[in-house]
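Listed next as structure tokens is one chain, alone, in the form predicted alone.
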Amino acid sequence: MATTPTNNRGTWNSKLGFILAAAGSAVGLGNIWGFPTQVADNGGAAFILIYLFCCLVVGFPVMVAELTIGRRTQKNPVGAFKALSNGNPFASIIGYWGVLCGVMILSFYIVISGWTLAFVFEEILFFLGYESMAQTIGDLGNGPKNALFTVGFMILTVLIVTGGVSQGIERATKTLMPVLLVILAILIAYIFTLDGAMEGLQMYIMPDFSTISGGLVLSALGQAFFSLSLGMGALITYGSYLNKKQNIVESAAYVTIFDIGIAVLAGLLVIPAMFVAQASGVQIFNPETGALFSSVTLVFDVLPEMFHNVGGLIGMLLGVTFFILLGLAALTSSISLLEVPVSYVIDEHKVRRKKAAWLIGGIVGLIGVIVSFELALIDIFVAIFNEIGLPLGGLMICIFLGYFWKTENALIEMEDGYENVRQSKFAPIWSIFIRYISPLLIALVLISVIWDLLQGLL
């Protein structure tokens, strides 16, 4: 008697569940603090317009590509490229690179994410009058404290991933993403009632087109690529849990719009908050260079000082809510970062999910503890695995799909869920972008990043 093979890897229970999970992967600390400070440094709304353009012309096409590869193979990034290349070892390198980038990015990401949890307690302790304890908790250079919160954040991430695709990741993100949106809306509404907020809003929405340059465009392109979680295999992995009824193009569009929306809303919060801080006497610009302080300084020095200046119960609640927001954003991304290597171990080495999650989580957590004591490693890991690794991964994905697996085969896979895709206007446009435009733009970002890093070393 014929039997139908079953897939025990798990699937998304609903279209909304997948969209929220994929959007959660994209929405992270880069949206909440990275995007607003990029906007503030690069001409306000002028940067936003270029960022939107970059998300559409590079981010969206590559996202469609990753989701298609994942659903076609129903495998992790390594297994996916092996399957589509008939076992060619050179193609599987693309998958291995994605898994490695995911592991190494997560290893420093959980340290920064741990800081967000620590500052929830810092705000409470300051409010209760334990200023010395608050200062200890808020000291970013405190290795033992960093390690404690890093391990705590890693355990929280592992617990969600051990639940599997539908009962763990989907269930968690269905709760986390709406809560994140509600908190963001509440904070925006309150910040706009404080002195200085309107000055920040004006800076945010008024474009300064004189700042537009090649460097700004490349910065916006890099921010778009990172904020959409591209190039590390996360969306290939999430795509592998999609059912055949799901419209990949439509889903990718929703995720892209969701990510852009969160980034824009985050700007409506953070930039006015910076000017509220300035109005309360907190310095937000470097007195030596005149430039805005770095993202880390703004988020973990400037804004906490503003919350303290607001004072009382309101100031404490404002600070606690803000850092919970950051923690939620970090958690939705750390889940997807951990799922990439976990799915690899499950698929390729036949290890059960719970064991795989704790094994990989333990290894990443150990690296994170080392980073907790040696914070200089963050800049090194960011340069190698984030600024170089993600564009390189995206470039290899475009080249592989465009010239080896072929866009025609990808479009055939998209027909499940989008029946007339090959007859639509989308098909030829997407094919041109994946084969020519997206690789060219990604290569420019990669060359620019490498050049800047070399200049810094010389």
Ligand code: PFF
Given for the second form:
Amino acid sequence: MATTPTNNRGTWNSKLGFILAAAGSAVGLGNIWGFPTQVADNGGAAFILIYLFCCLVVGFPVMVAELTIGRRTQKNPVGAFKALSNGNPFASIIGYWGVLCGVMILSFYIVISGWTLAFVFEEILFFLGYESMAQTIGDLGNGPKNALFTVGFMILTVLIVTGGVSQGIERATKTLMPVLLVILAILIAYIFTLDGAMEGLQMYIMPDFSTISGGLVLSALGQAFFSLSLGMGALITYGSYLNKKQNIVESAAYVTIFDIGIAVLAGLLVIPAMFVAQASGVQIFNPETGALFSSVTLVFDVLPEMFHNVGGLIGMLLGVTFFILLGLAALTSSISLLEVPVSYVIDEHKVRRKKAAWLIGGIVGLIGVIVSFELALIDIFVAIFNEIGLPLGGLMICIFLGYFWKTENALIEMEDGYENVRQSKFAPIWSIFIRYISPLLIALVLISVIWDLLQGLL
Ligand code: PFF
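Switching from the form predicted alone: structure of the form predicted together with the ligand?
Next comes the full complex, and the chain you just saw is listed first.
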């Protein structure tokens, strides 16, 4: 059995604290908006079924893999692969790739998250009757304004990460996650009192299997990867702060279920809300193509319209709560994105946490400011670092674990906290998934994304 490390890295204070922190990383912009938009775009309930399949078949096994690698090595992603491969430089590339993806994904994630902060002010200003000021703050094309909120969000993220693992990340997510659930429940209850909500519900729960296609399966898999925070070592890093008493398999199951649950709840809010907005005259679908407006436009252009149509104090309160909810979810994800490069700098370059967080935060903030003025960069970064980067990272993790470190060694690590894991049914099933099924499915996604990109370029 693996021994408990004696170094002084942080650890999670409690079992629940870790699960909430990891769930906080998973639940973010991807769930609250990405998932409902994909559902609306892909035939409603049929997409949900495929998405669930992807989370369970690929997401869950890879999550167990990342957490196990993290706890075994007690290191950041670069250090972890170095340690498990006796310093093989090719293995470290997986870790460096994760750090790079963390920096680049965070640099646009803070721009979109900054908009959530901006819209809290927009809703308040609109309510107070300062309509032109509200419009300036709500204008997504306004570079200086975007930059201001981007930097603001980056500072918030850095402040939590400088607090360290248990005092910063764990304490913040332990409070924020339950708040998020409560706000979500209130908004769902409210939306169903409005005209049009039932039409949305129908689309959400009645599967239309005629919409299932290869493309739909691939977008469901991509969404599962991003939403569960997999492929860039965020959960290797969070796993490195786990103590040996924690059952990794059980924790990963809770996080996966929590992430799916929040996405499903978010859909239950956003999809009916779209139809409510439509019933009050807001355009949801492009009249020429019949397709849904883009996800970014939908949240930040269409939903404020709906809140304004509700009007008065209630409309303002709903709008403010919704954007606070989105901001909170984004914050608990952005801290995990920042923690990957920060833990790398702390471990590998012996820099103190505070200095590391401000240093990396400064670099990411700077790229974020550039993105704020040049929003087209978001699409480019998404294509390279989300759509290719994360699945590529996940594929490399599966191959490394399955064929180099070996699943048997991973199962030995899992015995701490789950004594009979090697005798359980989980062991052989997980081994088959991590060696064959998950990498094969990820490879399929990757080939299709690259194929699509090439076709777009030609
Ligand atoms: N899971 C987050 C979301 O759904 O918004 C995004 C994310 C966080 C992706 C952390 C990757 C990651 F490592």
